[in-house]
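Coming up is one lone chain in structure tokens, specifically the form predicted alone.
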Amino acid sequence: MQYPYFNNMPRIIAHRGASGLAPENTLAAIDLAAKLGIRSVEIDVMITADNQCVICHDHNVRRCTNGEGKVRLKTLSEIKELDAGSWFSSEFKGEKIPTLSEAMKLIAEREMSVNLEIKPLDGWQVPTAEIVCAELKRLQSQLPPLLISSFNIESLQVVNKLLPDVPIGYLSDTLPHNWKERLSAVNAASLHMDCDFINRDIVNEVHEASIRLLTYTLNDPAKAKQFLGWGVDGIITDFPDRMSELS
């Protein structure tokens, strides 16, 4: 199947924005990798007390804002009364932790692609990615190019399910033994692994299946360029302005 997130998809992917330069899964992350000619990013979703998205990657807000305790106890307006760009500099004080709706909204307009990761905690993996694919298809005229990942197999087949015609990529620190199966049994275009486990007969071995491989999170120019070189589909980093040679 051809997905529109893959016919223009970049070689290089912005890591939570252009988190190296400003406050990770925030608006201005997202509007600074734009700024920097990069075409598409990475986000993680997961879901509030009253069932709301929101992007962010951490289950606790302690390390990037100024509050403390879980996403999943707190309602939306009290995510809202946080302030996500402080931590990072003063320069950001008050930028906000965003909802998947105003995300998809600025990546939209600025014309790029978004991956968007699911984090569900434990036990909530299935309700989290069905109202993760409910948002996303109340916003289905307002989407961009979409792919959706997750290391977890159980929001995967929830996405396979409910959204049939959005690519999925399947998270994975190494690769699987069993690979081919784990990729197969959510109908996976993509597979996403850490850069520190990635070498050129893998890159092979996956290309061989016909799935396409992204790794994460590079940050190393020439180690980009000899992935590249290998045939990696696309370098997730925090220092997209880094790899200006590389896009």
The other form holds:
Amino acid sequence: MQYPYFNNMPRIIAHRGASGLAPENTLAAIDLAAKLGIRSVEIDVMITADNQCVICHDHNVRRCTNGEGKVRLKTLSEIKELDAGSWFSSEFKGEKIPTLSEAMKLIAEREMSVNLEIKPLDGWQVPTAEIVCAELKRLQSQLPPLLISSFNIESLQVVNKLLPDVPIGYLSDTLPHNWKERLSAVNAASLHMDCDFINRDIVNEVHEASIRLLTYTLNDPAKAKQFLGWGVDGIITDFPDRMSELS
Ligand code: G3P
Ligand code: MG
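Can I get the form predicted together with SN-glycerol-3-phosphate as well, since the one above is the form predicted alone?
Okay, now the whole complex, with that chain kicking things off.
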């Protein structure tokens, strides 16, 4: 199947936006990736107490905001009170945790594509994916080219059912012993692996199964160049500025 995300596949993907240079998963980090000439961003999505989709990596807001507590126990208006920029640098004071809708709008405006990673709480893998899919359907005409990934098979099975036209990336630190079964269970188009576990044989093995291989989180440009030489399809990096000659 031909998917818009993989047409003219971006080789360099800014992880959580340009998260080495701006506060992760904020509009500022997405915007900076665009300014650096990057054509795709990876961002994380989870749900709030009032079932709104927000862009955030950790289940607790402590590390990346001036607040404390679980995203799932806060309403969207409580989430919007938080400063998600100052922890990174005073330059980003007042930056907010974006909604999925706000992030998608900016990414589309900047003519980028997006790898959206679903981050469910344990026990909420299915409802989280259902809520994210419903929001994506609502935004349909405004969406940039999209690739949805997750470490969680249950979430990805929901995506496969509700958004059959969107490609799925299966996230795994290592190459699972039964990776072909896992990928076929979610109809995955790509496998996204921790860069420490990739070698040339794995690249070939995955490609022989007609699956694309992306890797995270690779911040060393020399290693990225080597990986691209082996045929790795996408490098997810915190420092897209270091990879400009590779994109
Ligand atoms: O999607 C690649 C990477 O973001 C997966 O790990 O923890 O950074 O979301 P994490
Ligand atoms: Mg992620």
